[in-house]
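Below sits a lone chain in structure tokens, taken as the form predicted alone.
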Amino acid sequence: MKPGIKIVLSLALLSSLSFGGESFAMSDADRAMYTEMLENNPADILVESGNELLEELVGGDAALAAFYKVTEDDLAKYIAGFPRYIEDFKQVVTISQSLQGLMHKHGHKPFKLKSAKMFELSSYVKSIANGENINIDINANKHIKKSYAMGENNYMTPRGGRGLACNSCHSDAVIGTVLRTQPLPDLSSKGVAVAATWPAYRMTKSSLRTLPRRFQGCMKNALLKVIPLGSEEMVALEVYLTHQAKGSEIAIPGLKR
């Protein structure tokens, strides 16, 4: 990661921790807590975990790039792509995913993906991209093509019982609202590059969290059915969530509330 990327890009998010000019979503001990962190986030130490199970399960970065089928030098650019289809799965994968098809290329067990473990494995792998663009190609294929369409149509569709879609708490109409202390943001290419900075730290959970996670937790508090992690239905979540963050620069772990 270049120096001062997170910092920035944190910086920015405090700053519009405001709504209408009045007061802090925040209260003052969570925005205090957050400055601190800005320099010495928790989640560092997680990452740095991650590192040492990749070298200690398969060999390291060489091995990714030898499963990527790409070089050393490409292999920041590749993950940068994520999610993407990988002939050898036969589907559009999350980074995730493609770390559990290694894992079990190398005779392990592969990590369940709401463990604590594959959050620290899949954040170490994320941050090899720091300091790249994001560059998924919804274009590259026809799976990928498919994938794009349904993620669009799971943000905008409505469901359950208090008919919301994740577009009805990001859309244009909503933006800024402050709901349960934090303001909606701006999820499309014009906004927040949400995809960018995730896996995160969640300070409100004292835990290293990916994006499919923070999907879940706002199904539940929305009352809607959660959709499963690995589904295609959530992998095309992620898929249509990364694009509108496409060209943002990768600093990973972030910092949310």
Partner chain sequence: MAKRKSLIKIKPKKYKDGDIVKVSFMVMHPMETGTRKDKKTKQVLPAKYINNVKFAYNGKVITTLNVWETLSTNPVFTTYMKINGKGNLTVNYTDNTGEANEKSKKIKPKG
Given for the second form:
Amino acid sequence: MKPGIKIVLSLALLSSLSFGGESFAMSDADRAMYTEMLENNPADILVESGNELLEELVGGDAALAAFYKVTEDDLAKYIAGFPRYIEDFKQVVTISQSLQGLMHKHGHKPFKLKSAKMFELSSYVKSIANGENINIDINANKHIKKSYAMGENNYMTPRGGRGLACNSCHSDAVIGTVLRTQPLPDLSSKGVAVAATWPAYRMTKSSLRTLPRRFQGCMKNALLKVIPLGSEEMVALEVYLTHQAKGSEIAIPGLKR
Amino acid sequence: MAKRKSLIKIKPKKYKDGDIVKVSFMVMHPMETGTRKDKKTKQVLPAKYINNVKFAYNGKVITTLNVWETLSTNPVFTTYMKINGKGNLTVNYTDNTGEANEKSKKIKPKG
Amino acid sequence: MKRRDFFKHLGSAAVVAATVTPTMSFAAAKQANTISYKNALDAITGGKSAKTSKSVHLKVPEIAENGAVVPVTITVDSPMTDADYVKAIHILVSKNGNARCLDAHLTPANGKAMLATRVKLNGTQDVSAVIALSNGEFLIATQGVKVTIGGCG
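What I would like now is the form predicted in complex with its partner chain, since the data block earlier showed the form predicted alone; can you produce it?
Zooming out: every chain and molecule, the one shown earlier first.
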């Protein structure tokens, strides 16, 4: 086939795709209705229950601040900078992992990263930073720098049977294209700012989920080998996407389709 | 009987006597229709859904909801109420299996 | 929606299916209630006709992102006084196995006639709000919702 014909064909395909998408795309009024639902997010109950869990386990925010070695006034700002390198852990950790450390220090068996209780606890802790802007600093030290580079690499590298990377569906070139009736979102602060809106209530699952857990669902459906929660690679991916959403205001819990 | 997680929200947060405020009641409940199967055991999950919700303000019932299994999992109910003095807003809810629970919130009008 | 129709037919032929192939036993799954839209409407109005009115504001998305959580908001223009108030707001849907979703019995103490909740829709269909007024009249508002199934995961 001549290159010229190829281009015409693919253009025709593209326009038919976007037309097909439009007939199913939601109107602004519909979007406004879904935004309004945030007001009564069922996950608010779970965040509140995370608050109770924290009080029950370690006594509340003060113990958390002490564990992070910051004053209670600085706690929100500190949390808005996760994932971060913490000397005690000798690695870059997410909020959930730091909470496992906190539980261990107080003599409790840490919740599993995949457990509903950990989702509740970490959602509450992140919600302390509601209203703050994400202030992750990827140049703070060599550890986080390395993690960011690894995350970027993970994001861009095609994997699996179909040779898909995160970037295949979430690069500037394809954002807004409709895939299975849903527009592909911009994950950065220009779009949905995932790092600022997860953990979120997932309507399709009727439950509260964390961002790495969502990554896993995405990987599974795209036929990529699922990266384990808490692994260096998964944390790196969260570091990369958190940096993309830097400056966005944190609003936990989010509400997702 | 398992204690359910629930929440009552009043909007706006600050109100005074005579104000008409938005009241939302949310509860974690599966709202099983009786047609779904457990993915692991392949057994049909029996119907379990909230069938009645009562909003009472200082003992006086202001709104009664009859509910069917067709509402979403973890349902939310929003309505309005007129603030009329200090007291309690109590939400009583039951489901089709006979489970009964209650949640209440203090009403404190200012000014 | 074809697939759903297929399952519906299976449901009505449950007995036959069960005897022919034991693997079809899933058809034995039974919804808690099966009330048709017409029966539900008659049960509410007692056979009286409900008229459409501009004072009923039914808000549903034209296109629902997800059939499992569809927001429905109903507001009725009413003074909500002892003499003239909205007695009840009913939510009905046209195609679910059970057409009834919720009946809200209001009183003047509500101050404003409004009800919002979230319903499950098993496919593209109409959502109706049936309003019972204190003077015995019934009002109705209906709007279609397109349910899309898609997205990643």
